[in-house]
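The chain below stands alone and is given as structure tokens, in the form predicted alone.
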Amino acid sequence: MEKFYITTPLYYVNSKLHIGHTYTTVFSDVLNRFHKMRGVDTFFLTGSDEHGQKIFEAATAAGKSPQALADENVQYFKELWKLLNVDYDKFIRTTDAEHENRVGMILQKLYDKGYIYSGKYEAYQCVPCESFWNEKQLEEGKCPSCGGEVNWVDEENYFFSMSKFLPVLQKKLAEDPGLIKPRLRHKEIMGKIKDSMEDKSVSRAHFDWGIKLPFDPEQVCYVWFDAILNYITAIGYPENMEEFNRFWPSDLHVIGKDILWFHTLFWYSILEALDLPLPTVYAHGFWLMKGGKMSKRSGMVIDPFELADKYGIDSLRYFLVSGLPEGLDTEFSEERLVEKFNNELVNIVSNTLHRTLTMLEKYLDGKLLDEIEYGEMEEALKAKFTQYHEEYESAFKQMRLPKAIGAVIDYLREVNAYINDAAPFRTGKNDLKRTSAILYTVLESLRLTAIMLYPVIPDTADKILNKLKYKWDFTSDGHLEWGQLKTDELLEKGEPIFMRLKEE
């Protein structure tokens, strides 16, 4: 059976999440739902990153233990994902006993293979990013990732022999540029690879909030090394290889572009050391605020709970997934959210459905005739559906979600043009067979587009399908074949599924 394993970063529990984190997770959920809808064996992993100095300091500042702070924010994370209809299969915490035990096994394995050794560590540390840099990597003496202050660190600890994997990663990434998507991110990594593959410290000696090294319990595992292993520990590595082999390698790992190095060269080196296949990594751009990038550190954030409350869950999901171009940065705007919702979900999706059900009620008392006779116009629209469906499938498989959604909306524009040309409001009760054929064609188009939109706006898709009295099991394939809408159901127009939004 075909499988699809998708993962997100683990989000730090030092504070609440913003719309950037929300985008990453919703984007992943949409892709997972698309594959599940096609009958694929899917596994969607997300979770929380709970160790490290950043968490320790945030907890201390809040007068709490690190575990108490983690527990509090993990509950918040889970409430957010539940609200936004994020249907993950597993939420992993780096404080889970199972994860900690498996990380210990992996550390011991790498130590026994000679890939971890002791030495003196000297580097510039950015505590908020949990990152370490050499002098060449600093930008004007500051962290190249967040632009914040760095501190000099000098201590005895343990190193991972990352430099040994430079030749093999250069070769693999050159031969398979599709490992890192989109293409501009692959080029970015290839431009850095020679200067970014020195051996990396994988332990810390000056605090104890982390996983103790099995070969030196006086030190704890570096938080990035610990967290980056969750994608394999979550599915059984290293002791449950049957489950692990069912899903590994992950088919897609979705991240923001700011953590690309850690989630490619660093992660890939560890996987090479473990003799494991490499996953595909997709690095998206940022939602920006006026004034710059959203970040917890700067306090420039947009609260997803507030947006969902103001505009609705599906309107937020729809805007996030359709509004950020592939790999690029875009300014977040509530005005754009409202405009896109009204122009596409209200004017095109909701109004087409309500308008058609109104005509069905007016001319056919809410029930289609048993036999549908297609003419040239109907056959032409069916052919256009095939064209747009192929565009939709292709775009989804390339992670080009705005293009996939655009194909659905463009098809519905064709449907509206068909309504105007076929003119059921003229045939009306004078030619019931023709009126029924037109309205069936439109309603069947709406059924198909609801299913295509299901990964993005599942609640809305279900509302449309319920109005059409169409029952389906979304995990089985075949629902996107023409002609499955039944004619023996009484359909009622009810209230429109959407009303126009106003920016508050």
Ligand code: MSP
Second form
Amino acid sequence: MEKFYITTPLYYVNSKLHIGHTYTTVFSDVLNRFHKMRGVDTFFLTGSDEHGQKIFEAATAAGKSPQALADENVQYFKELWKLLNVDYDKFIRTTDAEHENRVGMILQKLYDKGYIYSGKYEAYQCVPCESFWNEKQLEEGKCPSCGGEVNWVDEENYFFSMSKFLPVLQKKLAEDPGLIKPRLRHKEIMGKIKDSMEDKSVSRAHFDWGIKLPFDPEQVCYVWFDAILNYITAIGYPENMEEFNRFWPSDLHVIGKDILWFHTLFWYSILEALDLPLPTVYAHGFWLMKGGKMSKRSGMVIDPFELADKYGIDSLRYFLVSGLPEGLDTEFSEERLVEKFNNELVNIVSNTLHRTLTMLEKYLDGKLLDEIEYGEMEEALKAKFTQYHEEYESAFKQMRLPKAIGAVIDYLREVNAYINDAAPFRTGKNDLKRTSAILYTVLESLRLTAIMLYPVIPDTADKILNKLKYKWDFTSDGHLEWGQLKTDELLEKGEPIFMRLKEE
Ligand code: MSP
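Return the structure block for the form predicted together with this ligand; the form predicted alone was the one displayed.
Full complex below, order starting with the chain above.
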């Protein structure tokens, strides 16, 4: 059976999440649902990053223990994902005993192989990013990831011999550019390899909120080393290799562009050291606030709970995944959210359905005739469906969600043009056979579009399919074949599935 293993980053538990984090998770959920509805054996992992100096400092400032702060925010993360219909299979916490034990085993394994050794550590540290850099990596003396201040640290540490693996990686990445997506991110990383050719410290001695090194309990594991291992510990490595081999290599690590270096050069070298095959990483762009970066530190954030409350869950999911073009940064705007919702989900999806069911009630008392005779116009529309469906599938497989969603909406635009040309409002009761064939063609098109939109707006898809009395378990393949809508049910128009939104 085909499988699909997808992950999100583990979010730091020092504070609440904003619309940027929400985007990464919803985007991953949409991709996961797309594969799941094709009958694929999917596994969707998300979770929380709980160790390290940044969390320790945030907890101390709030007068709490790091564990208490983590517990509180994990609860909040889970509530948010539940509200937004994020259907993950596992939520991993880096403080889970299972993860901690497995990280300990991996550290020991690398130490035994001679890939972890002790030495003196000197680097520029960026506490908010939990990152360490050498002189060359700094950009105008600042952290290359967030542009913030860095400070100098030196202590006795353990090092991971990353430099040993980078030449091999360089070759592999040149041969297989598809490992890092989209293309511009692959290019970015290829340009960074030469400045990364040095070993990386993987332990800390000056604080103890972390996983103790099995070979030196005076030191704790560097938080990025601990957290990045979650993608393999969550599925059993190194204890349960049967489960692990079922899903590894993962199919996709979805991340934001800010943590690309860690998820490629750093992560890939660890995998090389463990003799594990490399997975694909997809780095998306950023949602910006007017004129700047959205960040917890600057206080410029948009609260996902607030937005969901104002505009609804599916409108938020829809806007997030259709509104950020591949690889690019875009400004978040409620005005655009409302406009997109009204133009596409209300004017096109909801109105087409309501209008058609109204005609069905009016001319055929809500019941289609059993026999459907297709004419030329219907055959042409079916051919268009095949074409848009292919476009949708191919865009989805390339993670081009705005394009995939665009293909569905464009198809519905064609359906509306077909309604105008075929004119069931003219054939009406005079030619019931013809009217029924036209309405069937439209309702079948709506069934297909509801299924295509299901990964993005699952509740709405469910509502549409309920109105069409179409039963489906959302996890089996074959529902995107034309002609599966039954004609033996009484369909009622009821209330429209969406009303127009106003910006609040
Ligand atoms: N804990 C690390 C990740 C460890 S993974 C082993 C971390 N956490 S984070 O809480 O800071 O979340 C970072 C991720 O949130 C980014 O990589 C990105 O996916 C997402 N985003 C944060 N701000 C964002 C925007 N403004 N826009 C889009 N996504 C953004 O880094």
